[in-house]
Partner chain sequence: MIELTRNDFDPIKSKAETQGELRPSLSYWQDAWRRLKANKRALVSLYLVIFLLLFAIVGPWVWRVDPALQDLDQVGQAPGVDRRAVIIDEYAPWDGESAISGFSGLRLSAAATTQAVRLNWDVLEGANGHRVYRNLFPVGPELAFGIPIAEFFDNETLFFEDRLDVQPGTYFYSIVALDLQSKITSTYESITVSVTRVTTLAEAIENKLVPEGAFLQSGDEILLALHPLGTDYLGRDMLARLMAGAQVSLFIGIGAPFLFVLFGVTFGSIAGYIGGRADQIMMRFADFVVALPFLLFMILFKISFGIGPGESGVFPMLVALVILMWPATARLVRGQILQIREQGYIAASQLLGARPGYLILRHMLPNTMGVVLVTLTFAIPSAIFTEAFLSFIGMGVVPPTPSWGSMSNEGIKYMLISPHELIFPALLISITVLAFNLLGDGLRDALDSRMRNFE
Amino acid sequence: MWGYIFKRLVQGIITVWFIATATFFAMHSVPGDPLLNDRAVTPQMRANLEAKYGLDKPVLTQYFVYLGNLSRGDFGISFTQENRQVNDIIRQHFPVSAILGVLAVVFAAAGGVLFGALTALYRNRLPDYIIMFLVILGISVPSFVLAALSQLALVNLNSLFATNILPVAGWGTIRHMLVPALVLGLGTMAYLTRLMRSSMLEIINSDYVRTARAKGVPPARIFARHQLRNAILPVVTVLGPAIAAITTGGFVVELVFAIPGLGRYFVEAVQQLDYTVIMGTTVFYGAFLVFMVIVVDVIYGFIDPKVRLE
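Answer block, the chain by itself, in the form predicted in complex with the partner chain:
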């Protein structure tokens, strides 16, 4: 087992190196000049700035300097916010994205299991149709439309009831998180609902359920012990990738709801061609994804010995 973990970690480090390299060269092939600004820059000032960010050296040298800094976990200084370290930016903004992401996954998983079970239970009856409508919404509406519309709905609800229990934007308390997390999680929730529903239906027809029923086990017990438990398994297996995808996919929600997460920051950095922030964020997210996959695999390894042997 330890050997397996070690092997995965080594692979992970190589993958992160690959991501870092790809990011570096993609970034350096971007047309445009990060040092230009609204107001023209004199050659003297330009030379100073280039020296400050090390852009005066050959690209290959820059690459090795960059790798060296990376191995020390140092992403450099932001181009647009010259007083901030990229590390600080990530440290301050990633937790926001992560919290939002975790909450969205929790909503998605809880909702997916509950709704999936409900639709299977009330198949072709009213609850099924209502939930399937939600599922269709989650699958087919682009996230930015959904986010903008839900914010609009929130404003109208608030003014209708003259409250602001659920703020329309911002970050800080439990009340700020609720709607953005729901919007962020809806797509995954829809996917999980469908998954749960089909695995529930498969199990209803399985031999062991039939046997249990024949033995006279109470239906509620069959439902809880056999159907629900077994149907959840496939849901659990897709949760790992879902967490990663959601945590790094919150751009839209962060932009619309004015949430100070890393995704929004990345989009702004791209528009400003802020080299260091773009590279730092990409490598960090890449490493985070790789790490999450390893963790999930290792957990499976503990649960299911077959995986380890592979």
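Could you give the coordinates for the form predicted on its own, as opposed to the form predicted in complex with the partner chain above?
The text that comes after this line covers the one chain and nothing more.
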């Protein structure tokens, strides 16, 4: 097992290095100067930044300076936010995105497993048709459309009942989190529902389930111990990347609901060509995604010993 974990860690480090390298050269291929005078950068500040990051040196030299800083966990100083470290931006605002993402994952995983199991148990019947129709909508409709529609629905509900049932935007309490988390998790919930349904249909018709029925095992026990337990394995496999994707992919939802997460700063950095913030957040998000994939692979290795042997 330790050999399997070590192998996955090495693969993860190589992947993060590739992400960092691709991000660096992609940013340096974008036209424009991140230290233009209209960004309130004085000549002395420009000289200090050029010296720190090697911006006055060849690109290859800048790359090795970048890797050296990265190896020490130093993402640098923002080019557009005065005296603000990229590490501080991530440290202060990623927890907001993480809380929203975790809540969205809870909604997505619980709903995906529940609705996927129901569609398989009631295959080709009314519950199956209704849930699969909603799944198609959840996959097809973009998150920013769902966010706008949910805000409109909240405004109408608050007006109808003449009270603030749920806040339309903002951050601070659990009431602020519920609707954004649900909107953020709907796409993943729809995907997990389809995955759970197909996995469940395979398990329902398997030999050991028929054997359990023939032995007179109660249907509830068959469902919990044989069908659900084995059908959920594919869901566990994709849950790690799903967690990272939801946590790092809520840019639009954070903007629509005025949530002070890390996504807002990433969007602003792209608009302002803030190299250090763009590269720092991209590498951080990439490393977080790789870490979650490794964690799920290790968990899956404990659940299914065949993974370790392979």
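We call the rigid core whatever largest set of C-alpha positions still superposes within 1.5 Å between the two forms. Just so we're clear, the structure is a prediction, and the values are computed from it rather than from any experiment. Residue numbers count along the first chain shown, from 1.
After superposing the rigid core, the C-alpha of H226 moves by 2 Å or more between these two forms. L178 is not among the residues whose C-alpha shifts by 2 Å or more between these two forms once the rigid core is aligned; its shift stays under 2 Å.
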